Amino acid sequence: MKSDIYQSLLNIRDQKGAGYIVLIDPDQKNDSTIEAHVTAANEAGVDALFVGGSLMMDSKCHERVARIKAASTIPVISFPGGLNQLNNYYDAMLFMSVISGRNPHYLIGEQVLAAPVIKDLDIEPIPTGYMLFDGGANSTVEFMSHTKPIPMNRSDIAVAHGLAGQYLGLKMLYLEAGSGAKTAVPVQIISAMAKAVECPLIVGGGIRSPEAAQERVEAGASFIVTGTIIENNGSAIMKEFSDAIHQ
């Protein structure tokens, strides 16, 4: 199996309070501007790669992450939408089970599809509990799911499905808003999540200023994922939530 790219981001927790990750989707809409991404990021202080996406609208998935691999000097993470986009260019992958939703397919389906084939590519799996929160943007993955969101006002759900995910031997869990989110999943739920699981918690979706990310980290976030406000208003921006989420 390849490097412990789960330790890695642990030790880049401990030594900068939190760590900084960029989700590139690698649809058709990213194709001309890829290898300028993933150089600013490179050179920003981001710290690893999330790639993927819910909905992929052409046949150049694993050609634009191969891409993505030869230019990046981070690691590069799958973010999978599902078991069409896995292949050998990821360093390790997001081995996700949506714990916030009820359906099936998710929950188990699609692990056990996929399961053998991360094997045979030798793909480091990091088990994480997907979290998705109502961003009020009814979100690609939200349809996709067939997930029906958690409320950004009930702290009190969003704790006992991390307690679960944590007891169930999860690694990591991730509070996802959706993306293009209007709402950023609230520091409310980040602090009572924050003292209620042990698991690292990755929050992503709506983070649209290095100020709102900071606010997670300090609430207890280890990890933030700005995809959508990049792709917005272009890299130069790294750099600012870079060193607003390092502490």
Contents of the next structure:
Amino acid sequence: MKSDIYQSLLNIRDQKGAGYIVLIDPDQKNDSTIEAHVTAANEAGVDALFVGGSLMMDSKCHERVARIKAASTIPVISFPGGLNQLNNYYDAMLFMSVISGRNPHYLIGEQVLAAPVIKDLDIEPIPTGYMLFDGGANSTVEFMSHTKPIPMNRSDIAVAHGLAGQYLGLKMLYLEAGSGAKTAVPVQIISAMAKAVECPLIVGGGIRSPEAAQERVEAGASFIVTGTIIENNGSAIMKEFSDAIHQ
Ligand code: 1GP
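Starting from the form predicted on its own above, please write out the structure of the form predicted in complex with SN-glycerol-1-phosphate (1GP).
Below: every chain and molecule of the assembly, starting with the one above.
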């Protein structure tokens, strides 16, 4: 194994209170902004990049990941929509199971297909439970994964899934409202999860302001992910997020 990115993420959380992660979708929609976003992230105190998406609309995903890795001075972590997005440019990957859903392909099927490829590439897999919440925007991931999101008002359902993930040995839980969500995962859910579950919580989807990010850190999020706000508003706002998330 080449790296211990998981431990370095835990160190960041312990040292800064929480980590800030920027999601870059290596899709054609971001082709002209990749280097600018990576350079800005390097300079804004972003702790790591997640790279991936639910749907790629051309064949150049791998080339864009190579560009991201070449420009980045921080860890580049795969956040894959499927094994077709794997390559050897990553420092680590979220090895995810969609534990909020009941679609066997995204619970274990894709993982079995990906595992030998991951071993061959020698990428560090970070076992992660992916929990999709209903962010009110009919997310791409909901459609592509054929899964039903958890209602935003059901902390009990969220906690039960989180505990199950912990008892299965997962190392992180990703609370996801879906990219471009109208509603981010609410602080009540994050707070209930943080009280009941020991796994570090990654929270993303629909977080559009540094204040919203800070509230979620205060509720118990260990890592905050933003994607769309950076795509839509340019890189300048990254520093504001970074300052709000780091305690
Ligand atoms: C999506 O959580 C990420 O997987 C980021 O969501 O694009 O809404 O910031 P946004």
